[in-house]
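Single chain ahead, by itself, as structure tokens, in the form predicted on its own.
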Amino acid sequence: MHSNTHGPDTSVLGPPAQKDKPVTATLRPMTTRGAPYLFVLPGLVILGALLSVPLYKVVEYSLYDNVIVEHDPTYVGFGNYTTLFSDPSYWSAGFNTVVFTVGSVLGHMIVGIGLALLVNADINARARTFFRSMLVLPWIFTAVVVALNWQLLLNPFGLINYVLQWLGLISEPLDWLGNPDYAMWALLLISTWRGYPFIMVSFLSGLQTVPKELYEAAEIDGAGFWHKFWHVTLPQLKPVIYGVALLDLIWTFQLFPLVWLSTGGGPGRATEVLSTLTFRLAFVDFQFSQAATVAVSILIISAAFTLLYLRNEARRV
């Protein structure tokens, strides 16, 4: 037998060289990975353009003296911040902001969780749908409608004073929004009424994901309603509670329309929060530099809350 003598001996030359990978095959994974970013790129460009310019101008205004009202404002660096931090009205507004934010978020959480548990109960389907639809109504009203309605209700001659007098809880009508001692409480009531639907809907969605087996096991162990709530419902909803509370905190901290339309920051400065102080400095007192300085302080605090929220969401993914 003779070996093949018509071609090169491949056993001597070694394995055939691997052909070069086509360029398209090399680029395909890159284009696949980059495709989602290309889809969101137009939105990011538009959003960045809309946000970056106003943010830059606000920060810039906070470093100058009397911008807009003077043709050639003077650069003062952090002088506006020094002046602001020594102003008692800023700290008063900051304290009111903390009270309003914490009180509103607590009100939203307590009322929202309570109503979510009620409308999640195993009742007639039509009745459940009816109550769910009715309880989200405060969410669809604008801040103007909410403020006007509550001003009528809390008026000294309004329905709330009439009911309280009829129940014997007060002897004479109270000016809820005009008395500095009651104005913040009245504002918290309005904010709670306006904001609880978002919390209720969020927790209602979370309640749908809690396995029924956990409740059945708790019932076998003899757990009542409160034991099931504390040891089953709350632990299961803990991620939802943390995320929703942070989101509500961010929104409420910088809330302006409802406060301004309900009380205008008054009476006096009893309900003045940082957002209404910014508006008052800019469009009432025409101190745009000071207003920009307050706005930057709100931005920094809101950004800190936002980072906490994003960190919480990253853990949940």
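Since the model is a prediction, treat every value here as computed from it, not as a measurement. Think of the rigid core as the biggest set of C-alphas that the two forms share within 1.5 Å after superposition. Residue numbers count along the first chain shown, from 1. Compared with the form predicted together with its partner chain:
- In the core-superposed comparison between the two forms, the C-alpha atom of Pro54 has shifted by less than 2 angstroms.
- With the core held fixed, Phe286 shows a CA shift below 2 Å between the two forms.
- In this overlay on the rigid core, Gly268 has a C-alpha that sits less than 2 Å away from its partner position between the two forms.
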The other form holds:
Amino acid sequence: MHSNTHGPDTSVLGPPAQKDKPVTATLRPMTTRGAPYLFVLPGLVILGALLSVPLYKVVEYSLYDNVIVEHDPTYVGFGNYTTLFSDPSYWSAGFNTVVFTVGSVLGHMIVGIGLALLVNADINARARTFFRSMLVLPWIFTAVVVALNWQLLLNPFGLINYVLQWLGLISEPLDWLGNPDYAMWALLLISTWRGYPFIMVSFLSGLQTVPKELYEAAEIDGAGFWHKFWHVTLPQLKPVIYGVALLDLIWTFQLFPLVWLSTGGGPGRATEVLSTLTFRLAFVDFQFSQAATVAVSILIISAAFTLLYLRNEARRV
Amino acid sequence: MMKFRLRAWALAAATTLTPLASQAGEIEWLQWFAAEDTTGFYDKLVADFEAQHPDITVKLVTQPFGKVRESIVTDNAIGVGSDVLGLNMPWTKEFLDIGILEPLDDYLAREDNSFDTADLIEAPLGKIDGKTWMVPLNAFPFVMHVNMELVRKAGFDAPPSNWEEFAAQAKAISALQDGISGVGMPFSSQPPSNGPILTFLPLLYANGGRIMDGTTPNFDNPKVVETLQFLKDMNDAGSIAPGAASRTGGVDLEEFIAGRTGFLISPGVHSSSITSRNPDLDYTLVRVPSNGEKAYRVHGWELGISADSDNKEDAWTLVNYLLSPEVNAKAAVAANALPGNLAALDVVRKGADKTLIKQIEILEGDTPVEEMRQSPKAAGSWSVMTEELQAMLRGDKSPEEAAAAVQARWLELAQ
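What would the structure be for the form predicted together with its partner chain, given that what you showed me was the form predicted on its own?
Every chain and every other molecule in the complex is listed next, the one we just looked at coming first.
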């Protein structure tokens, strides 16, 4: 076995190093091996800076009395955190965030799984493609379009009130987005409609990996639709469900545009969530340090969910 | 070779950094005006200015209205603020507290200005902390738009001029048929959640009331409570369109254009949208019904100079150009508004339609009021006002309780 222990690998570097250029000869293997890293270095530096600098600044801002509007802000340590945790509006927004997140994720999962089962059915291929395309549409619309359309639908003179009155379910039109008793339910409806396609598509791909033999065996044992669903489909999709639910939880927990554009956190503060509270503090009240403090609290909770998600993904790999 | 390389590096670095440095004779104008114009008027305006001032280049930065306020604050914080700022009066106190605005008193006192300060609309010039901070490019009085077809169907010959007539006509119109309402009140929390300043404040001013005592909130006074009670009574009578707490200003305008509300309280500038979108509407506009007080809420597009600008002289040259009667008249006509410089009023009057003529009468004869400009936290304040008015119309609070709650929360915000 040949061992090249007395000089550079000439098969890679070409002619042996000249005696009068020892430094170049030493650097050549390094530059050759390091070249790919040098090429990606600018990208890594920019990406790292874009991720870490804003993160650092938000945490730093939360430790001052009020940044941006104060040209010479004072360091207050964890003072903003103490103020925030004693503020009822923070806890109210936190509670709304939990309700909105859990409600939305449940809505996405139930509707997403149900529709995935339907569009996975063995029907005419063209019809199946048509339904799949139509049902994925809510995912394509921007939050502005979704919010505006649902505002019109939920208006006291809108289609939903008309249909509910026609069916005799309500006696007079309801202000779904303007009444504190209904606003969160209406928002959950909008969020469910907007978010189910991602779950549907994920489950659809998952359903296609379930071996047909399992269903055939279950059918031989006399299992009906629900038995097959509970005892074959769900256990087979468990890893997908867990991963997708966590991902949805992370996204929904910090969701801002849909809530802000649909209700603005109102009426009153009935649908105020932590993300809208952050924006309100920053750009309505100019309390940028308080806003940064709420943002850090969102960051910590989102990071915990992200760790759970990464652990789940690592386990699957 | 080494020297050449160093020179090349220096040149490259200088080229890269050039856009960050403000150049003499180059100013930036941040505004939303061009976003609301489809004719390219502002590009031409800037080109005309540059032709007359070859030593000054203007970079027109256009953003939607909803973005401009936060852009001004964040740009200022990181030291890249524009030189000339398109402003909205309610931002005055907020911005000067942060140190964004340059006082304009010395500029206004110059003898070589293209305009007479006495001719400018007074409201934005009112001193706060002893100084003037912005000047008016144009002005929109708040008015009441009227669907005359609904007024007549309800059995009346003329639009209402006082509160008693207003309440009676709105109630009669609401009784005409399902889906038709007397008046809309856009009290949605959805941003900018400024419905009460569009509808409640014009009614309050026409009732002789005020909400500020200098820069101190003064919301829990009898005139405010009386105006809140009037709104509550209208709501209880079914005269206000259902869904006020989710109704935005945009929806309110659309509903009027579609002929589903009898009255709309909003800036006079909306008349062009109404007549162009629904030419068949039997439409007119009148003063906001009053109880004998001839005061109106005034709104407009204002101009200011950034305190951090390196080119304040050039910035003022542009502002001075925009306020000259000839240019100001063109800007007003382009926006279908009234000019900020009243010396340009005759030019605007020549081509004005009857709705603009009525606005000119209001501008010339009544007292303009704009108080949010004195509020230390204007946007937060009107958001609070929206929440409390929602609660009152829902029946959760009486007018007195709503007024007291707004006052307490405003004082807390001001601190």
